[in-house]
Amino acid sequence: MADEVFLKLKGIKKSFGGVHALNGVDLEIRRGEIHCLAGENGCGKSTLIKAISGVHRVDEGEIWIEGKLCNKMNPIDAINKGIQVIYQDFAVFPNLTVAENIALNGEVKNKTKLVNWKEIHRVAAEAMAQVGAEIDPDVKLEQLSVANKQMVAICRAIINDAKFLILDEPTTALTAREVEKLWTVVRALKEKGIAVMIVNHKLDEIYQIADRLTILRNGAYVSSGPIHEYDQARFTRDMTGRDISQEKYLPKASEEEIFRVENLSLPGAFKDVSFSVHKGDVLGLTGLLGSGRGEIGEALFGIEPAQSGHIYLNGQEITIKNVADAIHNKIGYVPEDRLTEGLFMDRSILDNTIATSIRKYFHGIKLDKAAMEEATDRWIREIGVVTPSSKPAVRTLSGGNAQKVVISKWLNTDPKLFILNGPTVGVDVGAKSEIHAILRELAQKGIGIIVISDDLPELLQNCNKIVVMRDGRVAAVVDNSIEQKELSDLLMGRAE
C-alpha cells in the first residue's frame, strides 16, 4: 500500500501579480507515508497547500489524484477525494463542544436536518478512540489546551473519510511531551493507510517522523528522497542555497560578570533560583512546560515580579517591581508570542523599532523624525532585515524578519540585559542563524544574553551555559558539551 500514490505534482506554477509563488514544483505522496515538507518562509510552502486543496487554481502544470488528472478542483472537491488540511488555527469553533466541533461537519455534509445528540456523541467517542484522544465531549473548545485542539482537528479529519491529511507547522505552540504524543497520533494514521504531509523545518522533529522528505526553495522544487539521505549540513544547504556553520558556541571564559540572581523565589512558579551571566556568555533557560522557565523571563522583566531574592547587574543590586523599572535598569524583553506582545503588527517598522526608546527622540514639544529614521535605517542594515524601506507594515514580513524587529527595538533601548523567550519560534532555518549570530555578536560585545528555550538543538548550538529547571527549581547546570540525550533526560528527571 505504502508504494501506491495518492497524490503526485508535475510542473505546477503559480503566480500571483507577475511574482512567481510556485515554479514548477513536482511532489508525489504515498499512500501510508508520512512526507515531510520543507522549506524557508516564503519559498511557497503555503501556496503549494491552497493548490493541493483547492483554494488555488494552478497556472500551469498537472495534478493527479489517485491516477485521475484534477487540475479544476474548488475545495469541496478536495475534501471529497479525501483532502484534509489542519493549518495552524485548527479552523475549530470555540464556542462549540469537543463532540460538535468533530461531528458537525458530517451533519452537515449529510444535509441533515435534525441533530441526532446521540449520533454526534458516537461519532465524536469513535474519531477519538482511533487517535488515543482522552478529552471530554461536552468541554467547549475554548476551555481545551492547543495540543487537545489540534487532536479535536485530527479527529473532524478523520471522520469525514480523509486519505490525506496535510499538518501545517504543527508542533509550533506544543511542549515536547505533545510533540511525543502527536508522532503517536501520526503513526497511528499511517498503520490506516492514510497519507500525511507534515508542513515542518525542524531537522530534529523530521527525523522522528518522517518517511520521505521534500525542499522548497524560492518556490522551485530543490530535491526530495527518503529521510535518512539528509544530514544537517544537506538540509540546511537545499532549505537556504548555502552552508550554514553547525559549530557550537564556545566564548573564551570571562572573569566579568554582567547579571547574577540569587535565591530568586515566585511563590507557585519558582524557589531559589540562582545563576549568573559572564561577558560573552549567552545563558540557556530551559525545562518542561510549569518547570518555572518563563516565569523567571517574566519576573526579570517585571511583568510577574519575584518576592523574594537579590537581582544583581553589572555589579549593582537592583530592584525589579515591574517594567518601568526592568527598563530603567537597561533589561529588554523578546515574548514568546511577538505577534500578539512584541509587536504593533499594522504599524510600520519604523515605529515598532522606536516604540520602546521613543523618549529620547523628543526635543522639547517635537519628535526628530530625522534621527529616528537613521536609527531605523541602521538597525535594518545591521541586523539583516529584509525589507525595502523601513515604511511596510510589520505584519507584511516573514517570521524571521518580524523576529528581527522585536530584537532591533530592544537594541535601540542600548540593553545592558537582553532576555529572549523563544527567540526562533517559527522562524525559518536561515533566519535562525542570523538571529543566532546576532545574539552571540551581541554576547561578545558585553551585553548579557538569556535565551529562553526548550528546542535542545539550539540551546546546545548557542548557549554555553544552561540551567535546568524542573518543578520550579533549578535541577543541574551545564554547559554545551552535554549530549542531547543527557540534556533530555534531565529534562524529564531521568538522570541527575
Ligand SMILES: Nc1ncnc2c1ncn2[C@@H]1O[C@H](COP(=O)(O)OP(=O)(O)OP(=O)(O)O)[C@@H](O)[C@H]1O
Second form
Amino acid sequence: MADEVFLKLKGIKKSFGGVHALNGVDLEIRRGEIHCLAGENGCGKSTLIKAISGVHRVDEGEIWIEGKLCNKMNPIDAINKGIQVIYQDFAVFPNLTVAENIALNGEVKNKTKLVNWKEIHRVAAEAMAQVGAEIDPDVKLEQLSVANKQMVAICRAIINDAKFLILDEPTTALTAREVEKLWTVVRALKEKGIAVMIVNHKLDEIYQIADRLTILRNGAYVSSGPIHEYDQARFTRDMTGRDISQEKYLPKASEEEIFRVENLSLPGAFKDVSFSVHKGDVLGLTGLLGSGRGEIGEALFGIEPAQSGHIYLNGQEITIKNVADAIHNKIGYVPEDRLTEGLFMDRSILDNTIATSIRKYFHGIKLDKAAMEEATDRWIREIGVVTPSSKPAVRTLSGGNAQKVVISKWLNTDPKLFILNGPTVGVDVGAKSEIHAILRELAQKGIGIIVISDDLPELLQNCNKIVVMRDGRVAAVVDNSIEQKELSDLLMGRAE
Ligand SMILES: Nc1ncnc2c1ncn2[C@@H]1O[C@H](COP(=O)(O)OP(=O)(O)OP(=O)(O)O)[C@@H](O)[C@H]1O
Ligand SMILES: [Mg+2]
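Show the form predicted in complex with the ligand, please, because up to now only the form predicted alone has appeared in this conversation.
Shown next: the complete complex, the earlier chain at its head.
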C-alpha cells in the first residue's frame, strides 16, 4: 500500500568539492518499521541523514515524504514533516534541566512559549511516560549518563510528533544493559507507528533490532530487504564487496613472554590484577563498565598509574608513573574517547599520523618530509582510510576513518606494547578485519597486544586469550573456544 511508505528516496547524489559522498542512493522507509542503514565507513550514511533532515541540499535525485516531493527542505521543514534526528552528540543543552530540555524543543514546533514551570514539567513527564524513561526532571543534563542524555533527546524528538526518528550510531557509548533499554524504547515507538532508522556498525545489535535494512557502498545503493534475508556472509559481502573471514584467531602457543603484570592494584579501580601476554597473543581485556577494564589500560599508559604491583616488558621490570614513562618504554595507547583525546581535528591526516613519532623524521634540524608522507600513505593504504590523500583535515573524515587515523598514529611509533581501548568502536566490518589482521601480524612479530573491549563477538573472533574483569578483579582468563553466552555470564557474574 502506497500510504505505508513514509519516505522514498530516488537516485540521491551529493558531492563535496570533488568527493562524491552520495552517488545514487535509493531508500524506502515504511511506517512503524525499524530500518537499519548499513555500510562501510565513509560510504555516506551520515551525509544521507543530513540530506533527509534538510541540513544538506541534494545535488540530484528525489526525496518523497508521505507522497510529496520535498527536495527543498530546510531543517525546520523537516521537523514539521515529522523527521527527527539524534546525532551522536545529542545536541542537548547541558546547563538546562531535563524538563527544560524536553519541553523547549516543543516550542519550536508549536511556536508557543512555555514559560510556566508547571507546564514544562507536564510536557516532560508526558514524553518520558511515552518512552518509559524515569529521569528526575529537575536534574541538569550535564549530570546525566550518556544513556540518559540520549533518552532526553528521544523524548524531545517525540513530543514534536515525530513520524520518523533517525539514530546515528546510538549505541557506541552505551553499556550492554543500556542498549537493551534503548531497544525497548525503540520497539515502543514502532508500536506507535513511528518509523525508526538506525545506523550501527555492530552486526549482532542490528540482528537484534532491525526489521529491514538498506546497504550502501561508496555512496551508492547496493541492496535492501528484510533482515532474515541477510545471513552474516551476505551482509558483510554487500557492505564490503568481498568475503570477510569469520575464522577465529588461533596462534601457536609460544613460551616467549612479552608482557606481564603481577598483583597490579589501584584502590577504587582494580585489585591484584595479574596476566601475561606471550608472543603471538592478542589479549582481550573485558568486563562491564566499572569492572576496571578501562582503568587498567589507563594505568599501563600512566594516565592514572597503579599504586602497587609489578609490570614486566620483554623480561625487564618497568615503572610507569606517568605518560612520559609509558612512551619512554614504547607503550602505545589508543584511547576510548578518540575525538577528544586522540586527534587534532583541524590538522591533516599526515600531521596527525606523525604527531607522536615526529622525532623519527628529524635529520639534524631538517625534517624528512618524503619519509613522513611515505609512512602516512602506507597506513592509509594498509588500514584503508577513505580519503583522496594525506592532506585533508581529520575533521572532514567520517567517524570510522578518523578512528583509523588514531590507530595509524600509534602504529607509527613502533610500540613494543600496544593497548587499544575500544579500537573498533564505530569502525565498519571490513576495516575491523583489516585492523585485526594488522594486530595479529604485530603479535606474531613479538609486539604485545592488548585489546580492551566489550564487543564479545569481536573479542571471541580476534583475541586468543580473554581476561574477564569483574568488580576490579580478574574473574577469569579464558581462551576463545568459549561460547558467547558463557563469556557474557562470566562478565555479569551469573552463576553457571
Ligand atoms: N562537509 C564535508 N566536506 C567534505 N567531505 C565530506 C563532508 N561530509 C562528508 N564528507 C565525505 O563524504 C563521505 C561520506 O561521509 P559520511 O560521514 O556520510 O560517512 P559515513 O557513512 O557516515 O561513515 P562512518 O560510518 O565512518 O560514520 C566521506 O568520504 C567524507 O569524508
Ligand atoms: Mg557517520
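Positions refer to the first chain, counted from 1. Take the two forms, find the largest set of C-alpha atoms that superpose within 1.5 Å, and that set is the rigid core. This one's a predicted model, so the numbers in the text were calculated from it and none came from an experiment.
Residue displacement note: H56 has its CA displaced by at least 2 Å between these two forms (rigid core superposed). For D368, a C-alpha deviation of 2 angstroms or more is recorded between these two forms after rigid-core alignment. Put the two forms on the same core and the Cα of F418 is off by less than 2 Å between these two forms.
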